[in-house]
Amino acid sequence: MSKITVSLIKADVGGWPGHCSVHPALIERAEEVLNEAKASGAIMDFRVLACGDDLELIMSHDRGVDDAEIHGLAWQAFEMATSVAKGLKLYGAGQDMLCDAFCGNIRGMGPGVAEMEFTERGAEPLVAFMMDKTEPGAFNLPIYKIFADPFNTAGLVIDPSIHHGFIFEVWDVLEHKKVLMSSPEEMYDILALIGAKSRYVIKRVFPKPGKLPADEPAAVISTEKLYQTAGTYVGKDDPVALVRCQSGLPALGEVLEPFALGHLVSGWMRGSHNGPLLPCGFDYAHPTRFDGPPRVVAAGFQICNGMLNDPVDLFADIAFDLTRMRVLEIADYMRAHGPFEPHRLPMEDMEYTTLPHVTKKLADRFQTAGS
């Protein structure tokens, strides 16, 4: 059976208003571009969604990952949407479009990318996670719990098809290196890295040899860091992820369960604060309180012959209501700290925000301290 590819590519091309939402006209323009591509056969299917101020393109095709035509199509959709954003005088129009022209691959040009190529199974559930007001490391905890924590994923204990664990591909985003690590054998070593979520991020998770092809990922996360491309702070990275479920992989409920915590992530206002991650339905993915708290939405697809079909709004479930209430209480507590850590990020992380422009003017006033 031939393989299919699912590409989830996102960009902030204009906020409505501020950093809150995506204007419907931007979604409509992107849909027009992708409709033409579907009619021409360039892609099989697509959906255009939004999380916060990020425009999210989900495309299925048979061209593999890092395909120039698919990436060029996404770039074109973002360019057209940016043109609309500028016409509407939306905030930060084209914010994530950090290069003047497409050069064959959208990676490193501003937008975030999560792509996976795999052989479609008899039933192929897939979850597209989209976050706003945070960084790629925000996925470290939930992805680890999905694929390595038996207290989260019962299948790791009772399902023979996943009992032997998974392979984690971890990236050092500062040194631009990666390492493959095996769970459960290297569980503690994996945690030693990914607990430092600003530097070490999970990029992919692979099944071990068995029921599924070991070279086809079970999960993939965008790891693009905007400040590394732009050379200065232009906004948070707002990562995305694709996670396959069931039949030799964690069940759908096990994939969603880690988000019931509302764990602390970096980002929020001006990309400079720690706060709880709020899982919500798409109708509530419009962060306004202190530009937050950070949000995550989940679109569930049942892929059929490459067609995505209509997504299920997975976090709209009332079972996450208590999580949301807890997140709001934590948000109150964190906000009460104002400009103090741990609400504000530590200085080493603030180096990539706008704070250095403030502290630079004080540099010459410091004197050697006496006893």
The other form holds:
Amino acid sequence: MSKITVSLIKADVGGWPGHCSVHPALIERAEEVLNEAKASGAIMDFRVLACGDDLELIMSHDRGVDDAEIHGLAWQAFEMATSVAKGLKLYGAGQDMLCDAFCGNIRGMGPGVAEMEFTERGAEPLVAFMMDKTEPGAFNLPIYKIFADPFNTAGLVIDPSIHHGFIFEVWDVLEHKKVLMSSPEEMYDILALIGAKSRYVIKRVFPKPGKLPADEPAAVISTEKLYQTAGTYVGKDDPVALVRCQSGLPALGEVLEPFALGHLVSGWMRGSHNGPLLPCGFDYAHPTRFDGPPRVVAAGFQICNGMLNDPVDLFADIAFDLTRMRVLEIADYMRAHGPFEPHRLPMEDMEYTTLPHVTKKLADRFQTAGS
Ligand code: F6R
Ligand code: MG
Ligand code: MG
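Counterpart to the form predicted alone, namely the form predicted in complex with ligand F6R:
Up next: the whole complex, starting with the chain shown before.
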């Protein structure tokens, strides 16, 4: 059986307008680049999508993860889209292109990457999740629920092929370390870490030995900027994830179920506010209110011999309408708090802050507080 690789590589190379959405001309330009690569046989198939101001390249190929040619191709597509963005004077044109020239691996150069190599099964359903106005830790809660929460994933209780649980690879993005942990045995320890979602992020989930190869991930999440800058805090990075489903893995509906909560995530307005995550269809992934609320879209693929074929817009379903209404109400409530925590993030997690200027200005007016 042959292995395939799916690479989801994303970058914000210009917003239309502000940080709201991706101009169709950027999507067209990226499609031209990837079409040529497909025609030359460098990749098997691709789709170019968008979430908020992020351009999302989904590619299938047989070159494995961290391949210089595939990463170089993504870089080239982003460069071409950047020149279109500059021509149209789009906002922040080229903002995620942190390096001048491609140097072999796109990780650490600005774009975000989620990619996995696996043996294509007889039928291979895969979901590409794309978020805007939030950070990789936003995936902690849903990924945990999908692979470890029996109240979310019925299969953990009633399907013998997943009853023994999954292995979580958790990264400490400050210390630049990772640990493999086993669920359900270490469930509480896993939660103790990943509840601190700005520091500990789930990077991958693996099946345990059984129906599927234990070294082929069931899920992978992008963590790029955090990875690159481990040791110092430099802000959010709109994340993406790939999750495989069915027969020996959680069902498609179990993979989507955690998003019915509309959980609170960080990264709204100036990367400095908490707000509820709005699951929405592709046509609604244009955050406008207070640059948000943060969005997630889900593209469902049924891979066939390496071909991605057209995705299904999974959150377009009316089954998520109630979630959306609740999220909008929660967004309203959070907004009413203005600059107060916990709507605004705690100081150490803020992306923009004038606080040092304010404290400096007031330094000689501060007095020892007596009784
Ligand atoms: C949040 C985000 C936006 C910008 C905001 C200010 O992650 O992207 O909310 O932070 O629009 O943008 P600048 O500083 O570019 O004017
Ligand atoms: Mg932007
Ligand atoms: Mg973005």
